[in-house]
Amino acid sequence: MELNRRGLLQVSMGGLVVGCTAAPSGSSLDGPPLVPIRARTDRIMDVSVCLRPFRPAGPRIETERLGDMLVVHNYGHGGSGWSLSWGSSAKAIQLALQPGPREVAVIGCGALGLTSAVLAQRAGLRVTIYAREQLPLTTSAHATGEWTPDSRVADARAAAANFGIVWEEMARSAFKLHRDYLGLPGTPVEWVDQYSVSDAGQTGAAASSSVARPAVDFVHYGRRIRDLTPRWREVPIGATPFKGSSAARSEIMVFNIAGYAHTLMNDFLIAGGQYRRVDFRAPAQIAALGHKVVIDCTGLGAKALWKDETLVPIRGQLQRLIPQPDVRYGLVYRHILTVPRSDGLIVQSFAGGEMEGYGETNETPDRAEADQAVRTLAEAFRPGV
């Protein structure tokens, strides 16, 4: 099975466990007992919506001249911004170093902006971040928080022929740098078990939108980096608290967004970085800064700022339940993804499959969608467990 949310959802939607390495029949689960999730709608403490920046050709990592200024673009990662951040930013820094600057400006303070800034500092440059908001108020703050480096990152029909090679380089580079944040205060990065439960005969939650969407052939690259994570293994459903016909388990890297954001911003400031609050509306405002090199990490904002009409928003809504520290596993069940983060249990519906939210610009949270997702999650557990 490929390493991504897409594969998990295909398992859940299809009612079958496919492509996993089977455990011997009759084997039991290792580790502590699984604590059921307290999935109740009155435990929803936040419902948020973000618009992910998807480019059919894949992330834009290239240079452009703005007068005497070199602009290095680093945006358009779809649902893989956090996952690819360090690898993508490393490529952006390579381009930024070519003119030999002593300092750079970074536009944007989300996952790509902060990782670009930190890597620029590590390369010996003085860095100033210019952005309207710091990370807790950016789109990056509303990410699911799973390591999913090929989540809606490109359209196979529009990506360059060598994009798979470039993607793999970014994914492997990012994976190594994410590992450096394991075990730090605030637990910015950690590994957790993840289960996919099939429930034969169930169709899952109703689709949250009836919007007609064009078909997109999203790239599937998980097999290229299969060596980085454990294989999926079938587990005996009776040894779990789950209600279903079969289950599989693997392990996945999770980003506790609040802690990760705090750690990155502190690292940046401690290393002498400066932050300036600016809301850019036109490239001329960026040119007026007078920097020799600028790294552009504006995400979906690049559509208006740089007139990049290839960018497509992908709406995603997250429900956050009150933290449940004794739940240390993720779960996919009937189109519902649950991620156990220290800042809350993340619940997300993918009733519309990969095309869920494609092209939608509505950022208003839908409480009915949130309640339905949590109710469906509650049905994953056997009564009395």
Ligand SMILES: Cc1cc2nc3c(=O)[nH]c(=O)nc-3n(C[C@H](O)[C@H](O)[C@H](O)COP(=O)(O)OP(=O)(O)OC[C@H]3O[C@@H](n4cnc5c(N)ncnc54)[C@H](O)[C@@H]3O)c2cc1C
The other form holds:
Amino acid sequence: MELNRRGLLQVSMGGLVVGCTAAPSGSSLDGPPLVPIRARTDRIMDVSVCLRPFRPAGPRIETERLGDMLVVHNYGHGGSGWSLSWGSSAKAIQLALQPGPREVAVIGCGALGLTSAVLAQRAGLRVTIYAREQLPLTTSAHATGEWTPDSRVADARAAAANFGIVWEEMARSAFKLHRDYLGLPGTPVEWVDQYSVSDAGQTGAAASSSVARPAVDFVHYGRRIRDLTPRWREVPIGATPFKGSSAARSEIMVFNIAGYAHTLMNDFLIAGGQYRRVDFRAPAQIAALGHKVVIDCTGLGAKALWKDETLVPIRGQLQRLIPQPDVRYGLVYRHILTVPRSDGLIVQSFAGGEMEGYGETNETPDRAEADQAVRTLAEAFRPGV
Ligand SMILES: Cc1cc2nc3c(=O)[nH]c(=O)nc-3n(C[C@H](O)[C@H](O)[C@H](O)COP(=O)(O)OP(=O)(O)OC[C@H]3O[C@@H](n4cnc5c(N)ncnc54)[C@H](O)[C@@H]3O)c2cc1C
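Cool, the form predicted on its own is there; where's the form predicted together with the ligand?
Entire complex below, previous chain first.
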């Protein structure tokens, strides 16, 4: 995301550049004063690294026969797995229902496995999840937790001609199902204000000149679903605790990952679902379980299990500050994004642009990077506020 100043404020979100409505007259925000984030390195309670499961062609949602067993693949969602989860899983369930099964197995217990399992139960099937790890240990547990349905989801040069249409169907149906989790105990899903602050003199062009040009032409489909999310509007900077030259505000859907995962797992178990811990080394082990229909939600694990060499890991690191419940807004400042989740205030650096971490498998957290990200965030606030 970048902020440019060309007459009107402009905001670029994943390639989508949208005009920003000018600031209202007056010098106050409509709402309570914003509490500054306590951006101190000694408040970092966790630094985690995970690998996004990226496929240049986009997620694999298709069937394969293994003897008597129908395998429905549902993996490879890059940086959009939580966002697209329900929509992608709905497509996988449609394929799984075709032979008329009464029960299915789901392999994997991340965002895609859990949403596939819950949707299969809603379709009246008995469901067993088999997975090496449950959600607190999966990639899905280490996501930022924002509605980002077109984040690193496909390479425009490798995706099928109709992928944009398929993506839009998934995004729209996922959006509706996420909405059903608003207002529930544990706040699995919520909407929060998000501010974007620019420094005087730091134009979007200057900010992006240090970012390497991507070697992958990541698709950007924001315009297709523009009607789903609010616009950015300029707000009076003096009414905020930020020290930049201008600020804009929008609203964003946030997934409180811990609460969302807990809710989905509980819903699955309450509906009679079974969970078995298994580490499959080969498809033959899955076939030996005797299920007629299997939904494969193994994320990056599909590279080894199904020999899908098109899967590319994209490394990402998150810092979590101790939760600050009075901070109810997200912030984009320079190359830093923050998300006020209930399980910690997420701080993420985008200094390297979309290609950052592409092809990297190193999952060791970089503490120096974490400290630098938090120090940059601290600079967003006026001294003494
Ligand atoms: C830093 C970062 C930030 C992100 N932020 C966001 C965001 O804000 N919004 C968003 O929508 N997405 C985001 N993502 C992307 C998102 O996290 C992934 O797309 C998503 O987690 C993929 O989910 P999954 O269920 O396919 O895979 P996983 O969560 O990896 O789950 C795979 C499951 O399969 C099991 N498995 C794999 N192989 C085997 C095997 N051989 N035998 C048995 N079990 C197996 C695993 O144990 C696990 O249970 C982010 C990713 C990263 C890294």
